[in-house]
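In the block that follows, a single chain appears as structure tokens, in the form predicted on its own.
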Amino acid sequence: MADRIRLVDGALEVPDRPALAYIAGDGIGSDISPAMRRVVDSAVEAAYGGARRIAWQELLAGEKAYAECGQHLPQQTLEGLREHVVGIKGPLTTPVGGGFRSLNVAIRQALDLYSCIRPVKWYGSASPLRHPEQLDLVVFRENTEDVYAGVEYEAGSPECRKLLELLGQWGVGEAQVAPDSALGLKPISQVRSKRHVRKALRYARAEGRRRVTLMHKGNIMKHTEGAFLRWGYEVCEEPEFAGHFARQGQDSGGRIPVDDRIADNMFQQILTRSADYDLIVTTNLNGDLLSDAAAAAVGGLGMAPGGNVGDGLAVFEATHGSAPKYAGQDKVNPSSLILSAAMMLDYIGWGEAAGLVRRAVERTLAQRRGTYDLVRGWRAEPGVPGAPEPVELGCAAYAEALAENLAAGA
């Protein structure tokens, strides 16, 4: 019989068999989503020995969604997320240009799971830099504002019309805002900023990393980015964090330091100096940016795990699209979305299951078997003496292999 997870005074009680929510996504998630819960329900299995199990309760979003009750994202999928508390998801697919807005968007925000958490750490795969390994970081991008608002108007519209209408009267002219454009806002509050801080520093604390590095554009946008890094340094002087971090400029005197980059250079500082970065808090879009290329450097959207992390509510979910022309063909990737369970794994205390996942795929990476992007990426590579040849493996296969590491490292 399973338990539904309850949130008592912002902390989660797990019971052994937790009722835990799914939306299997859109495009390749009739793919990888089962790939997921099998690699799972072996980690749960291994590491538990059977006194622990998750019962999966799918929740409909998406095309399949639309197909049965003519909505993208019905009001009792969310109600089913807050109810489960933590839930899990495939990717779903968006249009570009017009149509609804983002499914994934529409999620973060109507549950105010106002942090998106992206690690970014090798595993083995093909990569683009001379030391991957070298890459651990996690990027904390804040989730509800920003550009993401989805506070923009059409160019020639009324509303447009009369919001180039206003920027005149404050003394904007066509110089800065030619008359045909359309227009968005971009708000970054006070409030979400401290509070998206808040998490990151948490969570440094007690994931035990070495250093925070604020990601800005502030030079340029001064009062939205550059008061998000003002914020950010504020946070740092709460009763909270005083003991535990110190601000760039002071001795850290065995505190975790924190220290500011401008968003343009992080991006090199990444590739350059990888191994000086450990944990990134940024605003909505720099974080978008920063946490797919900072994936390259690491085998790619494949390899990339994401969570949205809220007052207790959680969805995890696979940080690449939904590849609808792949679908159904048994041939992607589920490493992003494999990972992204072992988050979910750790979020609800049962960091044993997690971490038989991460080894699992280390291993299986090891072995040099893969998936298609996998294989073609090593076989890229230069020959590495002694590497044993590549295997190529469907998505079901690979799932299967990292079943059989994982019950092997038990």
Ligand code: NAD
Second form
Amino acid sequence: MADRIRLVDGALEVPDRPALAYIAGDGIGSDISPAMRRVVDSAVEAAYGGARRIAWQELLAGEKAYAECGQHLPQQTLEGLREHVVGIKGPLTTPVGGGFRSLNVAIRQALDLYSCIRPVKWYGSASPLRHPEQLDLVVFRENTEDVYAGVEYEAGSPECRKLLELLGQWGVGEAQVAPDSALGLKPISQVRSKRHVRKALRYARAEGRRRVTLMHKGNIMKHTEGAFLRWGYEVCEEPEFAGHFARQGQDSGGRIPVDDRIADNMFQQILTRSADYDLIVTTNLNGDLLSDAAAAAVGGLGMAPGGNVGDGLAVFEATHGSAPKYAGQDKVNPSSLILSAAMMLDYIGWGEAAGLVRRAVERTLAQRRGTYDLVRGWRAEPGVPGAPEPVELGCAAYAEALAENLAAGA
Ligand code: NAD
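What about the form predicted in complex with the ligand, after the form predicted on its own?
Let's see the whole complex now, leading with the same chain.
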């Protein structure tokens, strides 16, 4: 019988038949979610031979929820995610420029999933880099504040005019802010920045990471991004961390070095000096942009997993969105969601199953079997002598190939 995962004094208690919450997702969610479950179930079976099994519990969100109960994000779904402690979700569509706010952001905020963890690792796809295998880093993106807080005022609205008036009283002139501007707020707080950096440093220690880099745009936004950097370094000095981390300028003495890079420089450094970076801790918008750019170097959005983690609660999800133009075509690459599920398996302490999933992805790509995006990349590369001819598979067939390789590797 399925049992709930429990959070006891901040630690997870995971039964052998845990109920795991999942949201299928909009658009390509209906393609990639079944593929993910197929591969995860095979991995758990191969790793534990029936002694462990996941009982998937579907929760509704997005278009499916709207069709069934007239709401895109029912309270019941948020409660369900909270009660199950750990879950995984497919992508959810957000209208641009109007309509409702992002459901993804709403979930992260409601459950206070304050760190978004996005590993960037090469599994064998085509890459614009000469040595993609050297890129093996993790982006730690703050998940609850910054311009994603959703405090924005439409140009010409009474709130916006009032705010402009107030700014005028504080000496902000038209040269800085034009009178017909829309306005948005970028809150960056000490408490939220520090808890995010603490989580990143604990992760760096637990995962044996060799360098931590604070990414910021503090040269321009001194009181927000600049403060994030200062608070980040302050965390390194806290008793829990000082013996394990050495901030820039200190003699490391065997400790993990922590340094910083300005955001624009960071974008070029991950391409030109890929091997040098290991764990990048940053604010919300920087992290969102950097993780997509880094994903492009290791196979694109089809190969980009992620997890949103708070104090125990966690919801894993691919970096990409609902790609509506490919919805229901059995075409897209489910690897991002499958690799997100591998992160989830690690998170619940089922590392053997997680390892099998990752090795199956590696093996399948080495056989040059993949979805359209992977095959398009391989075909565009100069021929590698002796490499097998790429074979294009649909989303479900690719999941079968993974399951097959997984069984062979167990
Ligand atoms: P997207 O990530 O959905 O797709 C952009 C392009 O990336 C696609 O057209 C496709 O070429 C490629 N792509 C994405 N996923 C792929 C996969 N699994 N395999 C192969 N190729 C893939 O971005 P978008 O089109 O800008 O956004 C569509 C919707 O998704 C929007 O409503 C957006 O708000 C939402 N979104 C949701 C999330 C989330 O659920 N966390 C994240 C980003 C965007």
